[in-house]
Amino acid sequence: MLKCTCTEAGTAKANEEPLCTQPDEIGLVPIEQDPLIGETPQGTLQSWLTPNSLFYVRNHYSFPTPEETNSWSLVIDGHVSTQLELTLDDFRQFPKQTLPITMECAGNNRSDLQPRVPGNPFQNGAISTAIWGGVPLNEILAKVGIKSEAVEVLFEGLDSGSPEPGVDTEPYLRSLSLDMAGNPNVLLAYEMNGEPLSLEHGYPLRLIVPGWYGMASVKWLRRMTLITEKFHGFFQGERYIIEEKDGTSVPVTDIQVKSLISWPQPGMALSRDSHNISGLAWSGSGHINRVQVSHDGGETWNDAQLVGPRYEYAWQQWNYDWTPDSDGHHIIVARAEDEKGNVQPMDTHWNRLGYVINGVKPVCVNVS
């Protein structure tokens, strides 16, 4: 059973956050300005589809310049039979595929970790869902012809900088194995919710890797290179890893099963009437099969109802009707289970870099 950890200060902070009752004034919760980083406000995490203006933003470097994006083309080279250079108009000549995909930053909920760790102090809001439109990556790879010695595809973004003091300037780089790159749902996307990508979300073209944390979905894609050895770079070896106690490290890849409570908000005062507890659940391993809700900190559990659209790579809405049986302080928690049997843990695995934070997050309310 979870113990209450809320404080008057924490409740006040939660109540001050802009909610969806003020849609004309709402915007991302700012984390940094350069590079631009902002999370989706807690109170707007109630809709299945996230408006583009409220979709969280996580960048490692500053935006590319207008000169770079205006003269843009994508080069596909390396160990290929035919090198290609494609413009955005070229991509629009391919049949467009659209997929609803939930994207979560690997550091989402980092502020929950105790003791605290360095990095962007995200709360719940480094997660959003959009319908992405573009061309399957495997179609482009089929056009160039992959040579037998190639083992990975290396993706390079237009953005560049020094990843930390003392490290030389370099572009943002990530790779995928040929098996993962061959997944027909991995997209080279130029649209987001039916609109052209905006600059902050990767215009002109970005990679979308469904089911993986957002660091894999390289923005402002400028080059894809077929390479013969596994890539090890700063953002794939020094970062986005989980360090184990024995000194080994495990790469951060697929999104772990998780849920959040959209309503009620922390610190709310509720009556003894019936209330609809609602939220969202997701997993990189497939559909959500079950969400359970507890109103006593995890001592007893009840099944919630899964509602709304159901897609392999998008989050699942859920509802649970609750009539409090007593006044006082109540600790509401939710936990999810996916179709492969993965169950959201009660506690998060603490790690030095603050990734994959998927333990249940209680919401405390007061009933009178």
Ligand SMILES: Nc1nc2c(c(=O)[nH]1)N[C@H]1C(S)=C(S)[C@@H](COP(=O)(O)O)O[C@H]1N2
Given for the second form:
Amino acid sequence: MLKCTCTEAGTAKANEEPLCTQPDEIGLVPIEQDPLIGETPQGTLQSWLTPNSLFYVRNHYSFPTPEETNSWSLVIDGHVSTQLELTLDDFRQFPKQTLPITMECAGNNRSDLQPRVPGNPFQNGAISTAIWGGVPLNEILAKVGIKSEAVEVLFEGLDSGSPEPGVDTEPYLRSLSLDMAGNPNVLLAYEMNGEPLSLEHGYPLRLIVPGWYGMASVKWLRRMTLITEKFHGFFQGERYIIEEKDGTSVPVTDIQVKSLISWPQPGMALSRDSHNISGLAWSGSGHINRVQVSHDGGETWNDAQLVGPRYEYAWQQWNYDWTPDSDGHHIIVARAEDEKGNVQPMDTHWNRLGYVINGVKPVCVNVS
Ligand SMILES: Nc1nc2c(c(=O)[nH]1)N[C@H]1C(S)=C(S)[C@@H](COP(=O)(O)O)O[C@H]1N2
Ligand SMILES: [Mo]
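Moving on from the form predicted on its own, please list the structure of the form predicted together with this ligand.
Starting with the chain above, the whole complex follows.
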């Protein structure tokens, strides 16, 4: 059973620097100004689609300059039969595919980890959902013709910087295996919720890898290179790896099953009337098949109702009607299960860099 943190919360957190939970002037909960990093505000974490202006932003470097984006074209080279250079107009000539996709940063909820780890102290707003519009990557790959010796596609962003003190400036780089790149749902997106992609989210064109944590979805894509060996760059070998206490590590890839409670918020005072507990649940391994809710800290569980749109790569809304049967503290917990049978764990798997934090997150409320 989970411990109630309603009353102790104030004292337990008194010595810690308080986290900012107020949106800044652009509407995001700020983490950093340059490179820009901001979370989706709490109040927005209940709508199925995230408004573009409130979609979380996670940059590693400063934005590309207007000169860079204005003179933009995408080069596809390396081990291909025909090298290609495509403009945005070229992309618009292809049939457009649209797909609702939830994107979660691998470091979402990092501030919940105990013991604490370095890295951006995300609360639970480094996650958002949009309907992305663009061209399936595999269509472009078919056009250039992949040579038999190629094993991966390397994606390069327009943005660059030094990933760590002492390391030379380099562009943001990530690769995908040919198998993953061949997934027809991997998009080269130029639209977000029917609007042209904004600079924050990767204008003119970005990669969208559905079901994977956000780091794979390279923004401001300027080059795709077919390579003959596995890529081991900074953001694939040094970061976005789950590093255990003993130093071993595995790469961060697909989004692990998780849920959040949109309402009530922690510490709320509730009456003995009936309440609608609501939230979202998602997994990179397919649809959410079940969400269970406990209002006694995880001792007993009941099925929530899955409501709203149901898509493979987008989060699932859920509701649960609850009438408290007693006054006092109640600990509400939700846990999700996906169609592959993966169940959200009660405890997060602690790792040194603070990624894939998907343990349940109890919400304590006060009933009177
Ligand atoms: N070129 C480039 N692409 C990038 C990044 C970046 O810093 N540069 N950040 C990645 C990370 S870690 C995440 S979580 C997502 C965030 O996308 P968003 O800012 O549109 O939410 O973009 C990914 N793609
Ligand atoms: Mo991320």
